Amino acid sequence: MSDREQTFVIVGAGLAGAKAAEALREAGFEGRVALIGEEAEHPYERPPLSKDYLRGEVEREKILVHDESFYRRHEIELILDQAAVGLDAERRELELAGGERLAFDRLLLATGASPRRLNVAGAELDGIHYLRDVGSSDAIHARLERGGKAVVIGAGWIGSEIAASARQLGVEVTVIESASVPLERVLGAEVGAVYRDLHLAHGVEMLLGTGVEAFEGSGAVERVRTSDGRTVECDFAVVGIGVSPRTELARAAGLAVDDGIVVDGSLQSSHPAIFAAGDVARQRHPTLGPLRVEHWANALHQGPVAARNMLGCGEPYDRVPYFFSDQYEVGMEYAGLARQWDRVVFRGKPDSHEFIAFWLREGRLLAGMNFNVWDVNEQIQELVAKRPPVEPAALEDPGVALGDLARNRA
């Protein structure tokens, strides 16, 4: 069967799935592309939904993954406001809510992550607000033009940012975190500090090593009540405590799915003809194994890899994760993946908000982060990808250039 005949199908419109449509038109695939999304939205990327959309900074077409023509320009069909409720992957087949049935040769699942809700008294008070999509990020925007006091639970980069973005704004802002800083669970204690003191410098208060045992208020939240006793007014919250992989179509399927939808290292499933991309996939990397990211580098990365293996090229996807985060006058970048350490040196002092960390475990290096330190990241992800023993001391010496110790360690 010619290409020509043939139908590649993308359930998912974000970043990821409007990439690897853009990269089967770049490879040459000349059939039939459908790109399928829940939301009324072209695809747009979400950073910035945290954080200068956020603000009322940037407007929504900057956002936007390719400007509204693309897609007509490439006849890509873009099938919008439109979720995916059905999928038989042996007559492969995919079942639209409209009722349409779509027949497919290869399928992409690039379905992302919902944000967790947090089940206790009073959830389901108005005021209460989650982020994933621009429409919640404009229902938030709203309700910080309107100033007052914010609550927010969670203190994971998504909390930690919209934080940030409120005091900004003028908002009061409470956040009520488990761990004992900020990002404890990514960065450690040490480097989690810098940001406690840092959005405590920009007067959050922090009530952290807590929970939220309640909300309360009549028809909207009016309080926050805490698991250690506490009551903290508020005219309105943001709950960002994580999110969790939409693999219902793969799951009601029968595909493989554990924490996301698993995959090899060339993004197919337990399915030739299914592959998946982005925050939903739980792909086997060649160096740090099982693992699921979720961050605008691996959506942009992995749906036009995903693509190129619908066509058989059978490329292995192996960058080593990147993320970054802009909080107040402060941004970060982070390269690798540091699930456990013995060890976190820096170079430079953390109280001066410039410098770079390092985890290691037994001498080697997992990861790397520069804080306001620019135009290292690229050696640092040259120096993460190669794993070497590293000496300590060599790391922590400004005098030693990142790029020199990765290439003495090819």
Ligand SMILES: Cc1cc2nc3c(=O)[nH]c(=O)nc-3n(C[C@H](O)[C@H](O)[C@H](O)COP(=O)(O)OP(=O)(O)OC[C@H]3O[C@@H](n4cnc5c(N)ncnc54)[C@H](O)[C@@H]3O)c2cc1C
Second form
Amino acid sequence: MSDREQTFVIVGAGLAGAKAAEALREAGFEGRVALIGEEAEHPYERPPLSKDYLRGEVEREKILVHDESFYRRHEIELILDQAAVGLDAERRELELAGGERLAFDRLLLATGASPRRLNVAGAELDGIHYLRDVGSSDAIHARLERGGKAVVIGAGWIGSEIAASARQLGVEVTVIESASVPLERVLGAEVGAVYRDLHLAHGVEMLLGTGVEAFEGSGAVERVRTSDGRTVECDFAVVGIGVSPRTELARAAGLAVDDGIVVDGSLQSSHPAIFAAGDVARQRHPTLGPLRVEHWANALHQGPVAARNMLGCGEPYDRVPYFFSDQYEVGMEYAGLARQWDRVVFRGKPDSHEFIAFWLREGRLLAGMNFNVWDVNEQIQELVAKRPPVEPAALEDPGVALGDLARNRA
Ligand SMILES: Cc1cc2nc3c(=O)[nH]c(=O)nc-3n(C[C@H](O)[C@H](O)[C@H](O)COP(=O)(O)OP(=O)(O)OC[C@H]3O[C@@H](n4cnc5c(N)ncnc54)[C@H](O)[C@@H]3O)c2cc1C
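Next block, the form predicted together with this ligand, ref. the form predicted alone:
Time for the whole complex; same chain goes first.
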């Protein structure tokens, strides 16, 4: 069958989906490309939703992945405000909420993830927000504009960024986090403490090592009761306790699912015509093993690789995980993956707020993070990709160029 007679469908009009559609056209695919999104919005980027967009500092058009005319110009059929509700993998057919059936030759599932809910007493009260889409960011922005007192539940990346943005808008903030420091699971106690101190310095009240027992109020949330018996008065709450991959369609179609749609090194699912990319994909990474990455760069790069592999390119996805975060006057980038480590080494002093941290296990480098130090992350990625044995002294020494360390390991 020639290209022109084929239909490639992408479910999920987020970053991975939009970049995949772009890559299909870039690769010269001339068949039908349909990009289906349940949101009414054109594909947009989510990182600003907890940062400058949340604070009202950038316009909505600025967060779009492509300008609106892009899809028309490239003959990408954008079907918005329409969820895909059924998938028959054997018949290669997708069912849309409106009842339409769409036959496909290749399918990409780029359905992303949705916020985990906090199921405690009072969870149904008004004024308890979750942040994932532009509508929820608008709602939290409107609430922040009214001022008052916010409780942020969860000091992962999203919770920490919301707390920072809220403080930047002058809102009083209490953070409730079950770990002993923010971001402990990813960064560990030592680096997490840097973020704790950053928030304390900006006037955030941090209730660490405790959870939420209940929300209380009449109609709307008025206070949060913690599991260690405290009561925190508030005007509203925002919950950021992680996300779950949106695997409903894949699961119903009988594809392999295990905390994400299981895909191989080239992002192909257990069905040869179906691929997955972005937050929803659990990939067998060639060097890091099974891995699901919930970050912007992963969606940005996996979408196009999946698209090329739908065309039969057989391109492995082997990038080192990368993410960034901005809080107050601090920006960071992290490359690699450290799940368990035995040592953290610093180049620069953590309390100076300009440093690089490296995570090591048995003398091998697993991950590196630059904190208010710029133009080094590519070198960190290069170095981490090789997971080399390294001398901690060389990592600590600002006189040793990271690029040289990476090159010496080549
Ligand atoms: C507030 C916020 C801040 C973030 N900040 C950062 C950051 O600073 N750094 C970083 O690295 N990462 C950040 N991220 C993570 C990053 O945005 C995600 O990793 C990225 O959006 C994943 O892209 P995706 O295309 O896989 O999924 P998504 O962006 O979630 O897109 C998936 C789309 O699919 C749609 N969909 C799902 N199911 C269906 C269906 N059945 N039918 C039709 N459509 C469907 C969804 O509605 C959604 O629009 C942030 C995320 C959020 C929410």
